[in-house]
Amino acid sequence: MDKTIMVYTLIITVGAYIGSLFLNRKVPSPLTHPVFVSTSLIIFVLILSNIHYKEYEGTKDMLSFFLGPATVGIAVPLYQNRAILFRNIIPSFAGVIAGSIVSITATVLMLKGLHLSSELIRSMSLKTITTPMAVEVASIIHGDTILTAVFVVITGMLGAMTGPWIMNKMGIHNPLSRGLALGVQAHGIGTAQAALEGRLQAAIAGVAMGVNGIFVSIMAPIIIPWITK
């Protein structure tokens, strides 16, 4: 890969998120959070730059290489706020299953009504768990992986951008709630909004998305081809 185009390609995706944080606090809206708009203005800059997708690999791995530090950092709030996991785990747990299924059946569901095939249906249906536990759940369900991945990040970034408005609007402020929620319902994304939110929050969050995924990728393999009959 050209190091002039791994080095612009890098100063424009830091500069785009440090813009967009700048932007979202000046201006707090679902539709200025920073992973919606730095990803607009990515995607809008490398076209306009002519830049294929596969040179921007470059720099996407080098970025993804800190998902595991900062992935792993999570275990520190999280046994910092172990206590207070410890006391609510019966309903967080609770809560983690239930949303994982409500979500399942919910999409399966109102995919079905609207006559979509089998296989976009199950493509769909895995959503709410991160990509790299999707895209191999999807391939044992015999849905499309490409399609499994682009609903998933879709699924996160809006879980993200509208979760927090919509639970500020509900009047849940409970900071466990907040960061089950976003954990279950936008996994990665959804607790990275979450470490913004708090300590405790992101601490939650990760759990919630680690058990989803688990729970999903075991029941979905059984459910799922049974629903979509």
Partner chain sequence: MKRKVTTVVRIAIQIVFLYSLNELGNFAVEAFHLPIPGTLIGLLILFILLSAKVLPLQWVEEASSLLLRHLSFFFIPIAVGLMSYGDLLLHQGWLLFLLILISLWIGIYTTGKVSQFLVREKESNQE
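Starting from the form predicted on its own shown above, please give the structure in the form predicted in complex with the partner chain.
Shown below: the chain alone.
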């Protein structure tokens, strides 16, 4: 019985993704971003078929398995673009750390100002780091791990959907800067988006995602419990 549901949900998931890729190619727009379209479609079908998220977890675990090897694989574009990265090491690090601190501070201040629960603040403060890392850190700082993962993916999705557009508006045209911003704010999904702009952007986004991940993983357990006391 469980196996049938898993095969069914796996087919729905793969089908939704392939379909959304085609849609995005035909109608390129932030609103047709594959993650956004697939997620909405899958939730819709699961509710219609009366399948609870618990029963979907087999498929989730199976696909999440690939996040680890995929993250390790970022070493390849990183290696291929190492010369440009090393030449711009200071602007890159400064951009990543500044963006990371400003964005997390803004998040925590807004949530505190609205008097939302400290568990919500803890879970949301990790939203810019990639899922395998965010989940580990969330359990250290007693956040809700599932909620953290969901915030991470929504952030990545919104970052990939609106990032290129808002950067055009803001006058951020340097390919290095565009890759950095996407990697810091939208982690893996941003890196995939950056890959559409070019291999350099993808490599830089991968680096930004990694550096930001290390930075937040080290700082969050020290600072977040203290400000959400």
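Bear in mind that the values here come from a model prediction, so they are computed numbers and not experimental data. Residue numbers count along the first chain shown, from 1.
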{"property": "Option at the hinge, rigid-body rotation between the two forms, list M170, H115, I90, K26", "result": "I90"}
